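Only one chain is given next, in structure tokens, and it is the form predicted on its own.
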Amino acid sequence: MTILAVQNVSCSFGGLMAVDAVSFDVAEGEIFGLIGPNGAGKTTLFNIMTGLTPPSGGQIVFEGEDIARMAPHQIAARGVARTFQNIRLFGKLDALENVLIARHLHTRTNVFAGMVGLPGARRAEREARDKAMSILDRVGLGQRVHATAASLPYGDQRRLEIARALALEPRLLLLDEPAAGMNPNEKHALSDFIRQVHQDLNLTVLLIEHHVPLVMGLCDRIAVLNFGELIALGAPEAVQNDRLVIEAYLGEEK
């Protein structure tokens, strides 16, 4: 069953075509990779999917609904969450507070109830805190809940950003270069972690990543962009041996 359909999506900036009539489907429950050289249009496509950048044309259909021109909070409320290539945590807040901020979409009390301490508000606050603690345990940060985000090692900051995305209870998780800046051991651990989260939470995962071995070992299918165009789509083995991919991207890695 298709959970996400990218249909003939284009995006241009001042005459420069960043994404050029790209189409592909993501099946529910799969781990789908999006790769390509720098400037290929990968992050622009992610930004379109999450409402940060409007497309010039085409549709992003999530669970049967076109979300391409919705606001980011509307898309998040429908079950799409993302991380960013450049970590966007609240550095002065601790890990728990960072995750609690993301829980607001699932807190069903208003500001007045919280200010006067009504029982329903206190109960919602406890539930949100318990859920946030559970998520932090899942990502391996259960012992660092009161550490400020800025004080965490780089790999833990990446995990915290994923935890914050998971706090939105998504059905589709978009990861923008989650292994950026990690050493080989950290990348291996991250791959295992993504696979475990995908399995435990029954998530569909769509990720951008430059580290080709991670993508090839983790993803069920891969789409390859080059200069905004889709040049290959298929299983890792097929993509890895595609001549256009080798010329555009994998050959550079070798």
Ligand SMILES: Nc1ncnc2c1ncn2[C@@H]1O[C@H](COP(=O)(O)OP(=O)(O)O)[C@@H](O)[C@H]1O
Second form
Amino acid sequence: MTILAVQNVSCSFGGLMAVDAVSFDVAEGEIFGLIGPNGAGKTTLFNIMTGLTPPSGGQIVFEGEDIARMAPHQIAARGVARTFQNIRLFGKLDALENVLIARHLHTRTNVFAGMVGLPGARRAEREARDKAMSILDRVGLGQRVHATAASLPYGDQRRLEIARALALEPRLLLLDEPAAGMNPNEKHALSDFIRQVHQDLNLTVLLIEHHVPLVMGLCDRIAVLNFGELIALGAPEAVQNDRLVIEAYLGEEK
Ligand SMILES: Nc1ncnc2c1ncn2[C@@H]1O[C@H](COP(=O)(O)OP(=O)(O)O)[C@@H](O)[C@H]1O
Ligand SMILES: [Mg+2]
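Show the form predicted in complex with the ligand, please, the one above being the form predicted on its own.
Full assembly next; the chain just shown is listed first.
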């Protein structure tokens, strides 16, 4: 079953077609890779899917509903969560607080009710805290919950970003270059971690990655963008050997 249908989506910045009439479907439960050289339009497509950038044309159908021009919080509430290519954490807040802030949007707890000690609000607060702790445990940060985000090593900050997205209890998780800046060991661990989370939480994952090897072993299918256009779509081996894909990546090296 299709969970996400990208239908003829375009986005232009001035004269530049950052995304050019792109269409593909993501099946429920898939780990789907979105790859392509720098500037191909991958992040722009995520921005459209999450309501940060309005498309100039096309639809994004998530679970049967067009979300393409909704506000970010409306899309998040429907079960789409993301991480950012450039880490966006509250550096001075600790890991637990970073996750709680994300959950706050989801649980709609009233901060004031919590302060004056209304029992319902207190219970909700405690539940939110327990949930946040269990998510942090899941991403391997159970021992670092009181470390400020800024003090965490880079790989842990990436995990915290994922924890924050998971706090929204998404059905579709969008990861924008989660392995960027990691060494090969960290990349390997991250790949295992994504597979585990995908399995345990019954998630559909859409993963942007610049380098091909990480997605090869992880993704069920891969879509390739180049200069805003979809140039290939299919199983990892087929995409890896596709002439247009090879040329696109060679072109980047020049
Ligand atoms: N807000 C923006 N205004 C103008 N141009 C943009 C904006 N965002 C992205 N672009 C341009 O759109 C193209 C696609 O960028 P992006 O989606 O970030 O690519 P990728 O994530 O594949 O590296 C690039 O040429 C980039 O410079
Ligand atoms: Mg990008």
